[in-house]
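Take a look at this single chain, the form predicted alone, given in structure tokens.
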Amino acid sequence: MLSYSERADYTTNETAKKLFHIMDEKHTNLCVSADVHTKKEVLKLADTIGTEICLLKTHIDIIEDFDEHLIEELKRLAEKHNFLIFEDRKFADIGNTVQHQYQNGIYHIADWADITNAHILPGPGIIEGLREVGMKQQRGLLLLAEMSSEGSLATDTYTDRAVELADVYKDFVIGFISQQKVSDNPGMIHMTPGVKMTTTGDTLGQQYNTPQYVIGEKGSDVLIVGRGIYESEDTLAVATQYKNIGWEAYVKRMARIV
């Protein structure tokens, strides 16, 4: 079993290499999903829990008072606390359209998001369109191979196709959003949303799994935690708890396989 930093040698993508090394250096496999609605909330959360995370995941189009200052401050905090920024855009259109969505409009995602993601429903053209923009700025792309919502159609053949496309475009595709390890390529990073301390759900079909199960049993690499942290009374303390539990599960997995 290879460590995170050892797996960096199995990818040519600079963003993937950087993420692997951050995870090992900071002893964290935690990504916090900042699904809040104002600049103040996003920046406060990022600064508070930045020391505990390897990634901050944003949904930039839900920020009600978005402006360039937010991006400048997010980049500053990412450098200050040594984490990467993942814009959870979930691109899902033809190649030409996603190119414009990625590099233009009011958000200019490619200019600041180290990582973004995409559905493979449109076929390889969506990856090629994003790749033409992202490779110039040394960005990374995750493919949505599986989702945590009840009744998701991203299963079986769909998941297999995502893995195949990742191998074809492995200079730009750095891994997957999935519920478990779906690829044996050590250069691919698996990130799993829907993580909480207890296995519960919400009224909109979200299903949760524990950090120990996701990292230790299902072989994923990164925990994505949202409401379990940003809705807590002490976000730093809870983020630290998730970080420690996630890292312990990774260490135990490494020891068990070795």
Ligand code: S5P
Given for the second form:
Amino acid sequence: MLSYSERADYTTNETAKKLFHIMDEKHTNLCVSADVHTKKEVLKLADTIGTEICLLKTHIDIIEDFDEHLIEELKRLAEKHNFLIFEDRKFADIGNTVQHQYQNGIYHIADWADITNAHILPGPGIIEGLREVGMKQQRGLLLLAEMSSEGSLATDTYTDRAVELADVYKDFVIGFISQQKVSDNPGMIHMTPGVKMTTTGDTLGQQYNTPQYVIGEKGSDVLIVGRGIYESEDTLAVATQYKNIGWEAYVKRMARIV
Ligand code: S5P
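Alt. form predicted in complex with the named molecule, vs. the form predicted alone above:
Everything in the complex follows now, all chains and molecules, and the chain you saw is the first one.
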């Protein structure tokens, strides 16, 4: 089985290459989801756990005091700790509209987010619209092939279609949000949300799996952890724990499949 950094040779996308290399350099397949509500909380979390992650995931539109300064500081922390930034925008509209949502508005997502993601519900036009904007800045896109929530409709042929579309646009599409490995292309990165040490879900349909299961059994590449880390007392210690468990599961998987 190929290591993360060896897989960098199977993609032409600069962001995907960078991410694969960061993972191997920092020995981490952890993405922390910073779903907190103020600039101060986001920046504190990012600086505290920055050494442990390959990727910081944001929901920029839930931050109450958003301004340009937050973006500058996030970029500075990304540089300081060597991680990439993933804006979890989950675009879902026609190509023309998503272009504006990606490039314009208050957030100018394309200017600072290395990675963003999109639903494939509208068909290939959504990828083409985002691609025209994103490729100019060497960005990467993840397709939502599956979701972690109970009753998700992204299953079976929908998931297969996401995999097919990723291959068609593989200069820009770098992988998937999924619950497991869905593509055999080693250049594609699988990221899995719904990860926690304890697998009791929340009251709104979120379902959790353990880091060992997601990386070791389901063949995913990146763990996305939100509440499991940012709601803990000692975010650094807990992030380190997730990082170590995720990395160990990857190393064991590598040893199993030669
Ligand atoms: O299928 C999905 C896709 C995503 S990106 N399920 C998810 O939970 N997410 C996101 O991952 C979600 O929007 C949230 O930001 C994070 C999971 O957070 P947690 O607190 O449940 O770990």
